[in-house]
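A single chain comes next, written as structure tokens; it is the form predicted on its own.
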Amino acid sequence: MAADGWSWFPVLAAGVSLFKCLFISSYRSTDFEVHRNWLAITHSLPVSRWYHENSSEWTLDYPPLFAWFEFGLSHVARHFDGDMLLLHKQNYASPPTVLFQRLSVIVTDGVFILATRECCRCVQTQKASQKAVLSQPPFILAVLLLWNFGLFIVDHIHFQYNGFLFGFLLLSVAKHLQAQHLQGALLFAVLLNLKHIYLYVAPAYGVYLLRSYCFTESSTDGGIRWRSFSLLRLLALGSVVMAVCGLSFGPFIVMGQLPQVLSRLFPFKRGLCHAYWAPNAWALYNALDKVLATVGVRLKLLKEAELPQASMTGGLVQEFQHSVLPSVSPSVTLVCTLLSILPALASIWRRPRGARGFLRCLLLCALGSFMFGWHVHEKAILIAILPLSILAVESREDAGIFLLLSTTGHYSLFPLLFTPTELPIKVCLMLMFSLFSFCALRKLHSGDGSLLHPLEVAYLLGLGMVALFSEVLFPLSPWKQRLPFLPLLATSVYCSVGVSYSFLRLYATLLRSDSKPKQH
């Protein structure tokens, strides 16, 4: 694309930034108070007490680099309202506080905007000059990223800083696509020290960099040439990662607080599932357990009084026991996760297919961890949806997978916005994003039939029936008092099927490519 062909990008970025400002006064979740409390902790207390402070239930549980990020924000926050930086100000949300925190998310999204531009520059276009700007892959990708429905409602209504974090992830991916591997590794190391949930995709980074960066050559059939191993490159790579981790954790290691920090980052006493069930394998497992328990009681095979009383959908972060099926421990979820991503890692080790092969492996690691991880947050589905956008504008098959996964994954976020005021907002925003995705990708990949199979279309239409039941019919029914968890159960279980199918279909594309020539 010609240099002057990018004049649309600043307009698009400015438009989405202004649109976010319209939601400054909208509903916000408890995450708003979480981050306000972190501002107060990092501003009011010495570093040695950051990970010990527990006067509020919203304790600091992100890695140290994010704590320093909050510390930096706190010095700007004091110019808006100094009271927000007081620890005893629980649930403090003055208008200046709301304005500052909302604007801080919008401003730090600048990292995401920069990352989007870099990713758009990496898109492979063969016939871009024959199409109008609005039909070109870079423009479509920019809209899919900048106007992503899930990221928008999670950050700018629910409230978090995911755009800032995803900016580092996409910048890292872009650097690998540009063959700037050390820069990509540096950015990912920074990201891991900002939020450790991105450990989900760390195996893809580790295997890819070792195989395709530290080994400088491959044989004609794609196998390893052991003599091409570069110790210098391994040392450079290790130095980059260790330097970032040292800067992040070093002060806490010196103070002898590393165990305390790690206990905050990995609180395994939390339950198998998050309060809002993520649409993964454990949602299906939990649902099956509930069905078996209900049938067992009806058939008088089980005594209801003897069943565990802890609710798995009550909104609490807690440990619980399954009623019929064996209870799942963190070690079981770890084994399942590793088994689910092992074929993808083995594939890019045996036969690397360039940075796009790495990107496909990254997606599978993200989905495998989402499907089988411990206490997975529903918002983690975005770790797969956003990078998949890059492949969707380049490949017809990936476009179909993207439509399935994004539609299903985005709908699974609906329970995050549960107030009646937000119902028309989330419905309209998702419909607009989905319509653009379907129309733009269908036009981009036109000429070879539908992007989705009839059964896939039928499944997506079924989401409308689930939404009608959950958002309209159920609140008016007598079941609302007796079975308050039913809409969440229906949403999670139905979406779990779509996410699982997308995971398997994406895996099939990787395994089929094993028989194709290696990409350089």
The other form holds:
Amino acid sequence: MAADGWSWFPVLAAGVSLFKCLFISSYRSTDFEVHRNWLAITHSLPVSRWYHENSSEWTLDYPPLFAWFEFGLSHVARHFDGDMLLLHKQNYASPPTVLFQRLSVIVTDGVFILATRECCRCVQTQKASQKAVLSQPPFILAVLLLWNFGLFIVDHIHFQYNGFLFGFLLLSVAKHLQAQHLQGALLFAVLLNLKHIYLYVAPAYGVYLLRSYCFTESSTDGGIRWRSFSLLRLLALGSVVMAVCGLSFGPFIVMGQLPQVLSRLFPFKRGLCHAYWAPNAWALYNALDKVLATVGVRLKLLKEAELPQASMTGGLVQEFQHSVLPSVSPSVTLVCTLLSILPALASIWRRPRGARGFLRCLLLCALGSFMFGWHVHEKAILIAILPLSILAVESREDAGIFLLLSTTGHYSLFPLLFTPTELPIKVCLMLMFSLFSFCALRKLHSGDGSLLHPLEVAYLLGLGMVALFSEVLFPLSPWKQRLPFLPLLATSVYCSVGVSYSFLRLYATLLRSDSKPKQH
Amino acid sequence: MQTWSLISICVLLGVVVRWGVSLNSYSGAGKPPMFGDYEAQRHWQEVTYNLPIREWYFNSTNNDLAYWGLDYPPLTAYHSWLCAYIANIINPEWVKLHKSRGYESPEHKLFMRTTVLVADLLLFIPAVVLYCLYLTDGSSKKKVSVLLCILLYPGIILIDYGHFQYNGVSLGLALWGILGLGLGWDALGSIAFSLALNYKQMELYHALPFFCYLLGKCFKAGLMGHGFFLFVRIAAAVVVTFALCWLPFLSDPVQALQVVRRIFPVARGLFEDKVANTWCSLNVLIKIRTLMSSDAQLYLSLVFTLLAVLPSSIRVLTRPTFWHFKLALVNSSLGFFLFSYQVHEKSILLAALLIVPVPLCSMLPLLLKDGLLVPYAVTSTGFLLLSIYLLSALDHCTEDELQLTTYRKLFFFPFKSDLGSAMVGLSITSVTLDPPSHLPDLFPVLVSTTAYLLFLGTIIHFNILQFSGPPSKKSQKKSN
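Could I see the form predicted in complex with the partner chain next, after the form predicted on its own?
In what comes next, the whole complex appears, and the chain from above leads the way.
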């Protein structure tokens, strides 16, 4: 089939794009109104007012390059329905508006498709050319990325532009895998100025580029050779990054609005957790706190009246005060995050394992920030799942970790689509993706034993039970009124276990390969 | 990858695509006073749930036949009753007599769409899977490709999940019938097909090939020996099935007659709306509807229909093999569609069950009326892309090469020819441009006429194919 080339790629890409069009009329979250509002802000107001405008609660809180992106979109939007660009038209959602917004996501996904193609190029085709196209790593990777369940439901139903953004991330990773580091750095700089959540993985970039790009050679044992420092390369890198940031923030610095912009980008007034706890370490912490509080009250060690009344439902943002365990502040989360990613960074500094080592470090930074960050969104798990797909088609162990993390992570996104109409969609798509990933990866890495440990299999089956409980049994049960948050709590806590476990396993793979240096 | 996992993924994809289409509008949404097929189905639930059986097909103060009176055979009525029973448990407002007329709400839409999906999951999809697994030859890759193509066939998805109907039930039952016959379980297959007939009378389009094939088989097995027993078994199965379905109506001949009168409305004209069949197309040149009396129209269509379907049916009678049977099915349904009386555009789905995406374009005017342009464009393009890719990919397999070339000729014949491109061009123009004011129906008529010519070509092609015999020894030709 080698002569066939890549004829399957356009079919996959076109197929998924057409598929996305089917869901234009499905449920939209408030993010739809957020982006419509930003279209209105950037179109109707001068640049100096962009980050001051707050007549709507959905203020501009992405970096300037994204604002320019919305500005560009607004000019196309004019031809669909000019009314959506009016500031006062809150929650405006006429059919042409919906069509335009949905199509803009589908079209900008072109960046993601391009990135997928580049990543597939970096993944080696297996030697046995008689193997069917379905069992080749590039094909499997293309499906895992293009038809990723999480990305699909967050972008094309819930409504966001993650495909566009992840396209930049994956393209940057692909460039690094192809040893074109300046391009990779440029793409990442652009990405940072589009959405600053990718600061999560910036340390990985920083350390890797400094160590592997600025120091042109390593000594024979893989250690650092200080003499090979190239000032030219450092300057090149620096100027690329500065240029992009300058282009993006420049106008606002000139206008003296930098503090205002930064305060919009980093609103630390929000609580430790979102209304629905992302499945990270703090979810476990909160759950433990709740359990201890309940036990304490039962055992009469605590008085119920003294406990802070924190409701777990309702509202988008909330403070969270813990009752028994010490409360957590933003600085604590920052310290925990740094501590969690430090070993990974140190590892690739001491002994870089090329671009794949960088990718592994990037994953660990993403997961570490997810685990310990402040006000983390459950959608952030995609920053870990998508790049992990690349490693999964190349290594057996990573495939096992990928199966666990992706299934858990994807299931944790279920509460995003809570309408009954969307239930068949999310269940069928989840089953499709999981079935494909399990079967394809198992076939690809067919060796001795299965990819997953029996305990991991048991965990995943348990996930199915949680799903059954939350989606089917609970809504039909009498507890629905009294304990409305129970399914969310269950999902959050159960998935945190899986995510934490995957984090630890990924760390183990990095540190293990650190102790016995091997070629990448 | 293992076949079962590929099949599961195909089925799941089929279900998701169906549900995606169902998110859109339905027939007659928000269009009082008559609304559309969606309201018709809801009304049947209301009627069957609240009224006793003997009143279902009769005009009365409680049952106004002019407002979507029941015009399908009893099995549809029983199905409606079952849905109404569940609807009443969830929300009685949905089926309250008289008061629920024109009821529309998001929850009700969800309920109705779910009933279609459940029916598909129980009847149509398993039949398709089994058909592709056991009655399609070739590698497992080819079987899965065929499964994918049939499941993603836009026609049935758009009509059932967009416009709103239950074709999946009747087509599913018919497919179970074909499956039974293909696997040699003639009695069971006959029962399934009888059930299909009792669900929608349009299945009569397929009845002649079934009859001729089974009769031919009996003759071949010897009327004095095995053949006779076979004949008795099949006849008994069919008679019992019909009796069970019509049981409540058999007590009184007036009842039975009324049902027949409702399901075969000969009072209407030769055609309604713009359908891609002979009479509608002929009407463009000669105003046949006004020229001839309604009785004459009836006889004319009967004669031509018989002329169109008899050759292939007689052929299958003399050579009762499964291959001949399949082709006869195609020819018969196309023949009925093209020449029969009071045909609706949805009837083409029956022929399309086994072949050709062209019928899709001819349904465009209907789908546009329902506001289903986007799903139409998406599913048609997707289906086209997928079929072309899979066909060219499968071409690399050396087995069944002869069949594949005819297979490809069949598929591309309507498309590479000028008519095919005309169809696509017409579809695009009918969406983008407004017709001139003195010819308001210009585009629907043009679309129907072009489709008609394509269908005519197809039926001629298939008749030639059937009479030239199967390509090589044992391998059956799969026409899709």
